[in-house]
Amino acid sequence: MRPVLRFLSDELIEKIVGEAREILCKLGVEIHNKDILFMLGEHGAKVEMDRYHVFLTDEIIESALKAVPKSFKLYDVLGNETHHFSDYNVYFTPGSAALNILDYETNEIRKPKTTDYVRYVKVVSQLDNIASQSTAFIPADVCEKISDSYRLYLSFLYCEKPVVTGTFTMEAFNIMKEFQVIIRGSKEELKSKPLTIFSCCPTSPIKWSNVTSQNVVDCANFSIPVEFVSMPLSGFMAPVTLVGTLIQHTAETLSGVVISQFTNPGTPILYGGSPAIFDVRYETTPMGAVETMMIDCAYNEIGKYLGMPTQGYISLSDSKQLDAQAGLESGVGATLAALCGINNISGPGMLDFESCQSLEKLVLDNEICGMTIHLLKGIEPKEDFPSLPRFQELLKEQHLLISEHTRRYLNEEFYFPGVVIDRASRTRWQEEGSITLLERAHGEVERIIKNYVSSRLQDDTKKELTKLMTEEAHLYGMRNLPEHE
């Protein structure tokens, strides 16, 4: 039986989702966007065009609702199915767009390079607990109008694995696009087999930027998925209370679900956020809070009841080094988001209020999430009854070691981890030389990167994704793109 946590009633999930539906009717929503609001006025919204300004009816909520898909499908750059987000299926991948990357050698949080994202996508390509990778943070070495093409060029270049991504320009979305039809041979082939996720997010309270907002319909018109981000703060730009946080959150995502179904009925969506508490004490959004952790659950739950597959940041640590309360605040997170079925869990590798990625954090939180998707698997009888002959053989041998019965349910029953976790005796983890966390996750990282094998995708595909990025990186004035090999 599969192990579930609940949050919130049915009861309390209608109130909320009452409260968040009449919010946009009656107050509306801001979106800086004017076709977007001229396709929601022949709808049937009341737009207030000089106020950017639209008020929807519950009948358009309704009709989006109906339109959104149930589950849908992610796949490789191969064209492997790598994903089905549905119902209580589970999936990790890395947090996303970092400013900065910590240092193992200094120990300090710096500016992420090219050869940093290199090495962190030869590193995701080979952990077996994160089923996709994403744009997990901006190097500084190239110009920034083409950091977010950028930085997919180089996942699509080095990983099979799928994407999530996302752009803070319009501009960006072509070229991103573009990578995505190269790869598939045709407009018609990615819709039919996507390989990434965008993240959209809006801005609190209630509203979406002309750029968020042109990105839902950009990715509608392609029908390439989006995860919509919503990031309410609690007791800030939120109410104080989780569930005040979470009506304004399901307002939000709402409106998002609207703009993109009414672009494109039957987009993909995962309903995902990443909201949090505001700490007053040091004006800091905590995201490993477990305030923050329960509003991820419990919009999750929301999302479930309307039909959506979700998505949530979270397994994540708010703290500055590879240290215990990293361990903590991801290893509780990524528990609580399994069990309550998030689909999509964005959060491993990261650190500092979601802005710095760790290349040893990433291969640590890859066993967090081995055991926890270990965890989901329950307790389920294995030829244990009768128990009588077991009893019999432990008696009789004195041990089970070798017994038929624990060869063939050993490795089903329990989870190993790799060398990063120490179970190690003292005396052998003395004689081994009293290495500690850090330094084994070091090693298994050089280790990954070592043993990396290149993607195969094809040479001429990677040949016409350089080409195409090359010429964007002229655009913007950058002769050469920077080494990578």
Second form
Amino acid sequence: MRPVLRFLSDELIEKIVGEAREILCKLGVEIHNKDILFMLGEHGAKVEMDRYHVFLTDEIIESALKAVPKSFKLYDVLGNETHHFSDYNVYFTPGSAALNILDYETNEIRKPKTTDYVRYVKVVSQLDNIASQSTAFIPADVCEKISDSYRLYLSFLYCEKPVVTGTFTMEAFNIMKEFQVIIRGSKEELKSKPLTIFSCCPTSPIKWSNVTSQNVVDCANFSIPVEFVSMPLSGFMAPVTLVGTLIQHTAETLSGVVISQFTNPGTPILYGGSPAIFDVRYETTPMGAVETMMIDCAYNEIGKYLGMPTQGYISLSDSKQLDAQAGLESGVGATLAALCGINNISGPGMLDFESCQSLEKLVLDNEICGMTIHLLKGIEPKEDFPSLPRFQELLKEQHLLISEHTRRYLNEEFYFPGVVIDRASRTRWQEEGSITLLERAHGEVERIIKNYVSSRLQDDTKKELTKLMTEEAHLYGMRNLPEHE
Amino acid sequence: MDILNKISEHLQLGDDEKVRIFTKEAIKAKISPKEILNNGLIFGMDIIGKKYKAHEIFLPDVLLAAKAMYAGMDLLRPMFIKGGIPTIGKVVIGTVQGDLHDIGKNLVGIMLKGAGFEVIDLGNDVSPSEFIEIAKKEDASVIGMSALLTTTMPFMKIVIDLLKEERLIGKIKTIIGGAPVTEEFAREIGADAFGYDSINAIEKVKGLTGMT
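For comparison with the form predicted on its own, please write out the form predicted in complex with its partner chain.
Starting with the chain above, the whole complex follows.
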């Protein structure tokens, strides 16, 4: 039996959704995009164009909820299915999009470069428990105007896994979409085999900027899946209570569902978010706070109740180092998220309030993800009844280390983590050099990078992507792209 | 691939049936039993030991390989004059007095046999005098003692003190192990070696018997 954790009763979910719908209809939503306002107006919403305000109707919300797909699949660059966002299926994705990385050599948090990004992609391509890549951080050695598309370009070049990404500008969407059309061969093929998910973020409270709302529309027009990342801050830009925060999150996310489904009914979406409590002591937004995790798990229940697959920024840490706090917050988050069935769990590798990626943390988190995925298998009998023969064998042989039963189920019943997790006896650990977690993790990063095998994406396709990226760089005044092998 | 390689390869796969078949073939091909033993069976077990130490394989793989080794050794045994497999040393092992926990000790026994040692397993709850008497009688070069309880660990010291009394220190070496046992404790009581797991124990016994 798969273990499932719940925080909300159906009755409470209905009340929360009811309140959110009332907010959208009576207080409305601010959308700084006249085309969208016009579109919603045409469907019966009351629009106040001068203050970018629209009052939705129950019919509009209902119609959007009816159109939204209950599940969808993702495919890698080669066209192989990698994800089925449905029911309680769980997949892990590195946290994104950090401004910094934690440098192992100097132990300093610094701006990343292209070489750092390539190292990251090579690592994530080989982590078994992390199903997709994300454009996890922003290389600072290219001009800002291409920093979003450039990340995606490097990801496609070096790793086969599908990508969770996003645009920083409206202009960048085109090239980011074109990369995908090139890889798939046509718009139709891209529609039938989605390759990316774009994160689209409303602004609290209950607002959409021109850029992000246009991203939702652009993605919908090409049936590119989006994840809505609503970020209410409890006690600051949202009510202090978790239920109050959930009402706001529901309103903000439902408004995104409406924009998406009225642009193109059936566009795949993830009911996602990155809410947090606001720590009034430090003026920070702790992602590792247990209340933040509770909000994440709970909105996921609301998303499921409304019939949508879900996403969450959880299983990450606010610590600045790969320390006990980093393990604690990431481990608790991953476990809660998985038990609640958040379909796309975004977080591994991330530190410092979603602002810093660490490759060493990423390989550690890969083990957390592995253990968590194993946990979800629950406890099932495997030739355990009747048990008498097994115990007769045990009493006769005095151990079951090489019994048929052990050999058949050992690797299925146990999860054996890699060398990052220390399970040696103290003496053996000492004999092997008393290597710390950080050192083991770094060793693993270097081993993985050394073992990297090139993506099997066709060379011609890679060349085409490079041509497109180079032209885009020229457009914004960059003569050459940085070297990356 | 020659027959000895095949024996070694299938031993590493834990395939006792194949090891039996290829050992028979090797015997038929007039390869000397000593060569089959050293360059086929023990050679394969050495690789298994190294792989286990490097975390490449797990304990059940080692035990399966040992089982496959025994399958080959059973065929070789009658071929040696004086009816015995030549060994690289004789080790008396047991769990000390008052202690019934013998899982670790059993593993060490299996691994020692796999490495080519002759093992006399005294079982559990073994008195200090029994360790000494049997080691003397069998002309063993090493006594291996195991304990899981801190309350039974002092019996290890008694065995070593008895060896001193009988002036056998140096002639019969001692190795100790078990969950609460440490290198420091081994030094304190004058044990010659401490093994923190079964593979480590084998390496240490090889060291005590001049095999490494």
